[in-house]
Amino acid sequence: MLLRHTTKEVKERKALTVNPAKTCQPVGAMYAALGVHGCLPHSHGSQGCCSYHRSALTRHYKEPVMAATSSFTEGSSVFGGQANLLQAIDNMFTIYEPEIVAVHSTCLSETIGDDLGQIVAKAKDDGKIPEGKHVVQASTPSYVGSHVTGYANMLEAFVKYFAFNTNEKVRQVNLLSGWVEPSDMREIKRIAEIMKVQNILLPDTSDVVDTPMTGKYEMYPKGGTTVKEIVSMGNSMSTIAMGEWCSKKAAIMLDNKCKVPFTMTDVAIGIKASDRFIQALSTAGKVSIPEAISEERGRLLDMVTDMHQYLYGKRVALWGDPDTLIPLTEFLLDLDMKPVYIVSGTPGKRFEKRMSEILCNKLPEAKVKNGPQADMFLMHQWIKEESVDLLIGNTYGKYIARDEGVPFVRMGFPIIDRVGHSYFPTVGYQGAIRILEKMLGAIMDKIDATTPEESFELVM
């Protein structure tokens, strides 16, 4: 109801952000940690912080997300949380028996200046970390960056801690995944398997946050990248990093520490981004692209050709993470659609530059903003100025969709009012077909609901 009072006159805001298109760093750090086998994420801050991070992931994946907390009280908030974390490390290994504890900081612990590296070192010196077990730490203050930043910091921390070069090259390729669904990670592995490229995917949340119902609870499911695999990444031939915001820092760390060169690609969403990923995989693995992959691409192009009339010229507003929005925008332009409004709460000057490169020749009038004040309020103001035919983004767009009567495709994080998104990939050619099907379904549902009775068609 309140959204109906949103004005279309955009005024510059220097401090206020309304409904930001992001969440906080620790959520991303926790998700990255879940992609490592036998890992228990640990939030170094208050119980409330940890509860929020867990619930954000649980609501999206509809799976119980386990994590521990340092449970800050007034005392630890003033004098520091070292004693809490030392006790927590001892408790976690004693009671829950993880292989790894992945500690990430929060606003509170960062503000008071807790040194996670020093505390973890003391825990080791005090014998609180059992032989063969590990504690990895990452700095993830919530008041900087976004959930994407936290994911990148934790991914870098795993590589820095575990990867090791023994000077014995292994014929394998490292795949550093951006923030995608577990089904997307499974699809990446499927493509690599078809291409016969030996690989290690990090992180890998498939079979972790999409586990089957067996009637038996497992705190550490079978999925996730193992310690042995992460260690061996230092001996790989090369690395393919998917998504600059999420994986570039880890790729640079691998290169600097273990001299494993990397190729930077976008998350494989749409036609061109999937082409680039598969070509990079072919080059890195020194293999040819099999006919089965070409056939998948052909089926995608066939669907695009068949349905082009319903997509042509449609105005689209989208929001979410930079690593998703960049290839998705490119895909929409390939479909002759018009991504006119693009918003991301994740900061970084590179975003607007990439968007300018993609949009300048085809859609120079598009409005793009990221970082502070790039929020759902601004998106709604733009839509009030001139409406769109389709919305693509996370659950928080449903209010605008309802208020403006615009078809809505849910994509990104978090999606908390629907299920199924974590089971169907959106990467690769198969994933692009899925995105197409969802967009076409939303657009055609609107046509069916609003067309005059004399034009209501059985076959479209």
The other form holds:
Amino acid sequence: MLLRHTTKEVKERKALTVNPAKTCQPVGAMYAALGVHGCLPHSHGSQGCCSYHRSALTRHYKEPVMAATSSFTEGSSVFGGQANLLQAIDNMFTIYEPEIVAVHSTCLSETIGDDLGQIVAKAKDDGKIPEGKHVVQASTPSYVGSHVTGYANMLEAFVKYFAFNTNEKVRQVNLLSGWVEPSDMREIKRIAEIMKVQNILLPDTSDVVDTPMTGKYEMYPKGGTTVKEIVSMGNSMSTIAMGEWCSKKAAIMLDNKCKVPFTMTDVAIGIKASDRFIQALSTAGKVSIPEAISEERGRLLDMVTDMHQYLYGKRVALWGDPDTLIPLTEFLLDLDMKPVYIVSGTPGKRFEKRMSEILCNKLPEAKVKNGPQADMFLMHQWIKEESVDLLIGNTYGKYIARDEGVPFVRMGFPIIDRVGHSYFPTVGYQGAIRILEKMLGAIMDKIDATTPEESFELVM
Amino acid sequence: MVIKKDYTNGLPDPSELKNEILAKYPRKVAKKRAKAMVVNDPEEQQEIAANIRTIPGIITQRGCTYAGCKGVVLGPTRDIINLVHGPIGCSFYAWLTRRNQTRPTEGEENFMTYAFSTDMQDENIVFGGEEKLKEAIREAFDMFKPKSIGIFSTCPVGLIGDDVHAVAREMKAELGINIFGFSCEGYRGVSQSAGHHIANNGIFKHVVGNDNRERTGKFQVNLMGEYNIGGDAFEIERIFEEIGVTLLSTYSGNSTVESFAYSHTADLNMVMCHRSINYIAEMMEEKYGIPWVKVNFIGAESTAKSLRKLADYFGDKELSAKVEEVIKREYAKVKAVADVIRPKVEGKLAMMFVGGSRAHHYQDLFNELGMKTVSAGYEFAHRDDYEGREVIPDIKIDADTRNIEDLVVEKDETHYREDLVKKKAELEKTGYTFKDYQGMMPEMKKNSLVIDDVNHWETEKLIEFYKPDVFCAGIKEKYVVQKYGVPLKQLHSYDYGGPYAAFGGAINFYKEMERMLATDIWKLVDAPWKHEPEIVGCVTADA
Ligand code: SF4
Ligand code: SF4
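In place of the form predicted on its own, the structure of the form predicted together with its partner chain is requested.
Following is the full complex, with the preceding chain placed first.
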């Protein structure tokens, strides 16, 4: 047994987290910053955090992930990290020549109380930021929220710094994509294009963390939202923000700073969330929904009805981030599956509220927990108590999957033992087809592997 | 088409490259980096700047003290709950990411698949986290009933004044199990290296010597600085078993705290990774009189040499005969594979920037294949790992090193091995050497470029200049280098392959080089139309 000490006996915990279902803010800030063109993320703290965050993202994408660090010493930890950051800014612009440096803090610099805004202002005064280049900063202490919070904070920082309302309305819609994969970003852009909605997607990690093999390395790949585009977001007609945890802050900032109103919607996972996204897009872009989109939806529904028998009543345990768990749960219920255990380490009261709204009619008995001590250990204990037919979550689920013999579909962050997430989206109707395909594959592989020989099926 | 330099008459002088690299840096940075890059001359005693703080803003390979302490040294030990005191991230990233294999018996404890954290929140930072830590320890004890708990401090802990050692003492008294803390906050040292030292101190202080177990074998040894990445330690264990040497404990691949506790009953300590573990070896010698020798089980030749060194130490005919028998048999297998692969990779160029010993040890494997190491360096080693242990007295003690407690070790009168001290003295007369690490530089070719703490900019320039056939580094470098069309072999994680230690490992490594270097896949990178003249014409159906 890989997790040989996990028993079904749940004891109340107040202080100990075991096998977390979240990680820390800066990794989210780093990922968001990669979605801006020409941007070099910078971790203001000891070099360990930066090394861990880069490694985590690199393993997930199998792509270069560049970021620098303030490399704190004991001295900077006591007297503050201003000197380190000033020197770092100078070095980064001289050696690595980015357009933008996106600084995020760490637990260490936050605990010390470094004021990033003041340090960056000083860097500017001291002439350490070359003409036409930018340093954007976000406060991302990991003892608040989770990796998702860091993503939201960095995104907010970008629009706060760049977006500008020049009072000339541009016929375009801002899309805040939430923490999704580059494949999803591409898919969002594809859908918007079919809908003929002019848009700016922020961030956009496609063509950044899914670059082609060319024999040449580009430190700043061609993808990413450009400065010009982010500036112009201040002139857009409106914003569609996907996922409250990741995108709401930036949407509010755009509203407050540039008077661009926003619509809050879920990340477009599954049928209904995709429907809402499409409708939001149609309203915001003042366009009608083209037949091609209805056909995509139709193909999804066709597949669902075809395969319903394999999904009906299946018990599922899932863990991950609120923004993806909420629409995913809704999708599973629409498929008549039973998402019985749902866990997220990311705090936020809205999670339970949203979940109970979604679950109350069809599956009120589902166990849902988020925030402190809502971890994979607890979820595993629930599974020990009464098993499930399917697991959906990040790679760490493979230990539970093997111990319990449960089919497993990888979704979320990080996925470090399989490929595909960079290339095949899970958002939109096409994305839902992929989720379905993955779930059916896992469930049916188990049937094929375990069914008695006499009832082994050729056609399924 | 990549045009290669001609290396048949030795390596080219890379001074020009070095200047080009430095030219990009701001003056202060250039001054510092110049000392960390040495154009090697094995005949000279050259000095390299190592274990020096990374300059802020530089994209470095290095990690932190915590990573060295929790991740490297204690991570591979299975019968202990490693509780990380801090915000969630530090614990999350060190969760199962280092591939230390372990083989618990049925029913034995194994906590390595778990991540434990106090997941500090805002209020813990403001009001202190000691109470939460205590509560977490109680909860862990309550649920898992471990025999030991280690507490690892991450960056904020020291600053807010939490005293993990006091908490450990208190909880040890309350729960009656072994509990000890590490002040391994990330900023404490230059790199992971400080964490190794802190971990060594902690284990020595709180564990080693706790169990004065009776002897169980005729020849008892510990293997130190072997972390069982990809099963390396298993390969070595297999040989020890066959030759009749009892391996009491490995620091710390496939290890247990239980075995650390009686590891002081060994007759000899064999040190693989000098950087990460020499402290314990030194302290064991001071306290118990157990001598240590440097060994290396990477490469078939080095493995044979190390086994002979082991046999010579015990001076037992039967053991020596057994060792020779194993070497002869295994060598035949190794040679059979090398004979096939060597012609395919001979003369190819390698460079390696990794760790605190592997950038040195792996050169042996490349040599066996007839490949040339043109440039190498460590991520977190010290001058002695480059220049040899004789420079230790000359190394400046800086503020970072002073941060780490220097344990005062006293002789343990009851368990001190006078017999081993005598044995050592006698062997030394015959030319047998103890604690003899010569470092990487004397073994590298003239004009090879030795670089400490290589960074991203330097990596780019190195690739441009040398156009290597294989680059060895870690996960953060992997895909950068490969985008250039140069295959990268990870020498931390082995790219999820291995084992590469000992004879079986050498065979695996040769085959891996064949896979990476004899493939045609890179030739497909350019699309066929890239090299053809563009098709011109008009776009009509009958054109
Ligand atoms: S916070 Fe400190 S201990 Fe944790 S990863 Fe960062 S540098 Fe290392
Ligand atoms: S110290 Fe904070 S920012 Fe750094 S790795 Fe740990 S949790 Fe993350």
